[in-house]
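Consider the single chain below, provided in structure tokens and representing the form predicted on its own.
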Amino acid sequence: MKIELAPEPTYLGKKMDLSPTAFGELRVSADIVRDPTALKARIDEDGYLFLPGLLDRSDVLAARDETLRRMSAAGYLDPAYPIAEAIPAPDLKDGFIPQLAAGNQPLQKIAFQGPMMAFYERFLGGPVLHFDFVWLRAKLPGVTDATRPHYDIVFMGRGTKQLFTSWTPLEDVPKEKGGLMILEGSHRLEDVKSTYGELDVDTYCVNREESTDLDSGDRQWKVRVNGGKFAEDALALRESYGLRWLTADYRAGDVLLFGMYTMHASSDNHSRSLRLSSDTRYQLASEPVDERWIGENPPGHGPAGKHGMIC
């Protein structure tokens, strides 16, 4: 089946400003991949490292195949099409599928073995700990599933702040398929870091009615801080700060790495197929770790991960 892509990226159905002052390409850091000093200077400057070809392409595509096989078995794919085409089932509403990462050996291999771990050991300069939880995503086609702008720190800030995300496309992702975007210079927005960047989505007010919902287990997500989003409209956000959205035509094997205070989002998926990717996190093993994301069954955003406070 031929997949028709839109001629240019959009966000929630709105055309993006593709002028040079509003939109650009990620800077490639593959040339310094073995130079920790240069890498640290680059991430301090840019807030991200784009590393094309860091992973073995065949290993990444094997992870995609296994993930799609699991999705098919779980009823997430349309049985009228070959599994490899990743066509979503007509009733699929949510492509967040971390449960399909458990025991997914090809996915575990690219995330927690080989080149990924070797890179982080060089980059961080010591033994590395990774979160056990894997944020596995299958972004839906259409103009409603774009990732809203956010910092990662609000979801995983109880340990070290020297924590890094690897966004790994599990397939080739041209711009029109909704790859990740970095808001250039957003890691230097001190007004955002000192306000929104200090939030924790899993705190709740023990002296308010919401605590009853949490104690009963009815509420699994803390909405007091807007679900963790900094903004709903990535286009208006970019314009308000006068910054650029940066992205790339990604290929299987590429990794986009960024810190906890780098604003990121995604554009719309204009193909007919799901866009598969994983988010994994890494830090020095000697640093404090956020207890929500480690262990055989990480508590995540469930009741066990909540912290009560007086409001």
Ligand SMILES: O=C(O)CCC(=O)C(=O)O
Contents of the next structure:
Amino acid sequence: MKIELAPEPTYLGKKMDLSPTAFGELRVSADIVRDPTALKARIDEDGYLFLPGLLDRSDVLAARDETLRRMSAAGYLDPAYPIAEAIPAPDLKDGFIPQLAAGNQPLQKIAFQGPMMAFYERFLGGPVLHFDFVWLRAKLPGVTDATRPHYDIVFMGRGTKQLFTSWTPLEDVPKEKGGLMILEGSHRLEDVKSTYGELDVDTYCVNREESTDLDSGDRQWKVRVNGGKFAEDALALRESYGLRWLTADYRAGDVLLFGMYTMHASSDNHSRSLRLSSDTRYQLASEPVDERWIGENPPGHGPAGKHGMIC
Ligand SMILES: O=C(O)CCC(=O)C(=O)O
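Moving from the form predicted on its own, what structure would you give for the form predicted in complex with the ligand?
Below, the chain from earlier opens the complete complex, with every other chain and molecule after it.
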């Protein structure tokens, strides 16, 4: 099938400012991948590490195949097209599919064995623990499903803050297909870190009478923390801070790693197919862990993960 891509990336249907002061390419750190001292200096400076080709490309594509096979079996794909084309079922509204990561051996292999784990052990300098939960995503074609700007800390900050995300495209993702974007220098925005960056999306106010969902805190959760996003409009946000959105034409095998206080978002997917990626988390095993994301059936953002507080 012919894949028609828009000539330029957009965010929620709006053209992005592609001038050099507003938009740029991620810095590649493949040359220092075996040098932990240089990697630490680089992530302190940039807030991220872009590691093209860290993973075996054929292993990554095997993870894509298995994920699509599961998606097809679960009715997420349009049966009129070959599975490999990843064309969404006409009524598909949400492509967040962590449930299809459980027991998905090819995906577990790229995320939790081999080069990914070896990299983290070298980078962190000791035995590494990964979250068991896998944020597996199939981002919808169109102009509604771009990821809104956020820090990861608000979703997973109950353990060590020395926690890292690996964003792993499961296929080639050119800019027009809506890959991840990093807001350059956002890990140094102290005003944002000390306000928004202190939130925990699973806390709720036990003393708010308007809530009808005190047991789960669900309703207050959504209202109080805005679903965890820092802003709706990535373009206005960039402009207000005078920073650049950085991204890349990703290839299967690449990994983009970043810290908990690095603002990120994604652009629109202008292809006809779903954009497949996973995001997974790693830390030193000796440090405290956020229990929401550990175990065979992690509680995640469900009722068991909620904390009541006086607001
Ligand atoms: O894949 C995306 O668009 C979002 C990923 C993300 O938010 C993350 O890796 O933390």
